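The chain below stands alone, shown as structure tokens; this is the form predicted alone.
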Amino acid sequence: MENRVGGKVAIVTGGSGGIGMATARALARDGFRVMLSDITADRGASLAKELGGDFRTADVTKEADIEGLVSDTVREFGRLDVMVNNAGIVGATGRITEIAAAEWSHSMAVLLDSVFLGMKHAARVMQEAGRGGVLLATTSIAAHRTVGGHPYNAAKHALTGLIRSVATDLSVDGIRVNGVAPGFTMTPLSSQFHDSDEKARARLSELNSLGQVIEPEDIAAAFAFLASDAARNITGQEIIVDGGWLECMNRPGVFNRQ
């Protein structure tokens, strides 16, 4: 393994899912020792073993679990350099008049509160170490367009604000804070939603102005870049990986010659 980052350590939450697993692989290829985490071991534990890292179960909505995850990582690997807050869910759906308060609260706990907790406890150990660090979060094109349920859209909008404010707060500590906003990405959830991989790929390519399918590895590449020293002067930002959906899907006719 090419150790381009000098044995730095990263945590990836939501590590049993498509984007989390792809991000762990990308960081490991760049030389990071990776601590994967999810609410259940599922596929994440075997991947962690394959990558020479480790795995911890954690409920990202519980502060004690997040604090323990960070502490265990530092205890095992001796440091923490990157925290990728990737865990998420679809959240409550339906009309605003139909969503129960408990459903709203749980959705926001997973989608927004978990990132606050991850940033809080990772930043503490980074401040103590005095080496700077990187805090990352999975945001979404839902921060820019209405593409999900009410709590999902609200949480993703809030995340962009949280990233900016925490970046400002922690800049004096040399800690960078950024997000990656996936577009319509090919994940196991996509296959379930569209009934099959084939149908999912066909639909997702239609939602990409470049005519391609966004893979988890495309999102992981953005995270790996932001985690690296190549992004050392980037903070408070969000990389949108959507195949041009936000900007290019309504291509005006004036671009065509008459």
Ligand SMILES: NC(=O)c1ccc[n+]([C@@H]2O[C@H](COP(=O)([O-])OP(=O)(O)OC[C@H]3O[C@@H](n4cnc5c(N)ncnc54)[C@H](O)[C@@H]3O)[C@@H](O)[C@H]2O)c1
The other form holds:
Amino acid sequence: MENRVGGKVAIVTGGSGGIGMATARALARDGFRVMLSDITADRGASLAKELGGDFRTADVTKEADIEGLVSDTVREFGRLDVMVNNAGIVGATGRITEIAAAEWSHSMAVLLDSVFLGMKHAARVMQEAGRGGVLLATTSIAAHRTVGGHPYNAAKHALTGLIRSVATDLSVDGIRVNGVAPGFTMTPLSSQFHDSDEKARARLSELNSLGQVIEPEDIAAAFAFLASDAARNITGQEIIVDGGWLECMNRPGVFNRQ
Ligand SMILES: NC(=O)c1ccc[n+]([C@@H]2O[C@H](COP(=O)([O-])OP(=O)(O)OC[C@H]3O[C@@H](n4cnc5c(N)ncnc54)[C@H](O)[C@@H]3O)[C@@H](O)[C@H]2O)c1
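Mind sharing the form predicted together with this ligand? What's above is the form predicted alone.
Below: every chain and molecule of the assembly, starting with the one above.
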């Protein structure tokens, strides 16, 4: 399917991380001018240069940062067509009895409030321009099973609801709202749970019914499709990119490699 767009503009948050960088590359390849953003400039800033886009430091938990990111993008590139709300952290882990309220709040701010803020401010400029648009979010298999810490699972489940709810709201503006739910994907976020990248890759391929490692590029491909006009009649949905893990996890010895 031909995904190429002419002159459209996309923002990607978490743009110094694995999935964000791969998504920025995929969108640029499809013709988008890309504004990358992250709390740290780091790798995202050099990638922005390489892609002929730009980079802004922004903390996704701060409304003023998100508002500034959106308005800077429109000022610099003249428009905004796609907002990929992707930044994330592992968040608080451990037993519910031990999670401090402040840790809970911070986890929810990064994983859930950030997407509300990104959707709110991107939708405002899209409504004003009257050209429609696309709002995207990185959810997770943790939106469908409890694979992370309590706030991670709760936030990702909530994102599924937020996507469906906002899709209904913004359909009258021609704005589509969708998510991509990665399975265990080879990025800094997931490799921190393993002693080495080699061990991480071995474990990730076990957590994949197809026996493959999910690369950030696999997630980026789903985002590029949802950002494109090829998905013009898709809204309120999530594409699960998990190598079949969710469907097969309860069938040990049949389809499950664990
Ligand atoms: N890697 C996986 O297995 C996996 C699976 C399911 C979902 N996800 C989701 O994918 C998204 C991207 O994660 P990733 O795997 O690329 O991880 P990553 O750690 O490589 O990237 C995440 C990025 O988010 C940025 N970030 C964190 N807090 C921020 C803040 N307050 N403001 C702005 N940026 C902030 C980080 O600096 C980092 O660059 C996350 O939402 C994560 O929950 C990842």
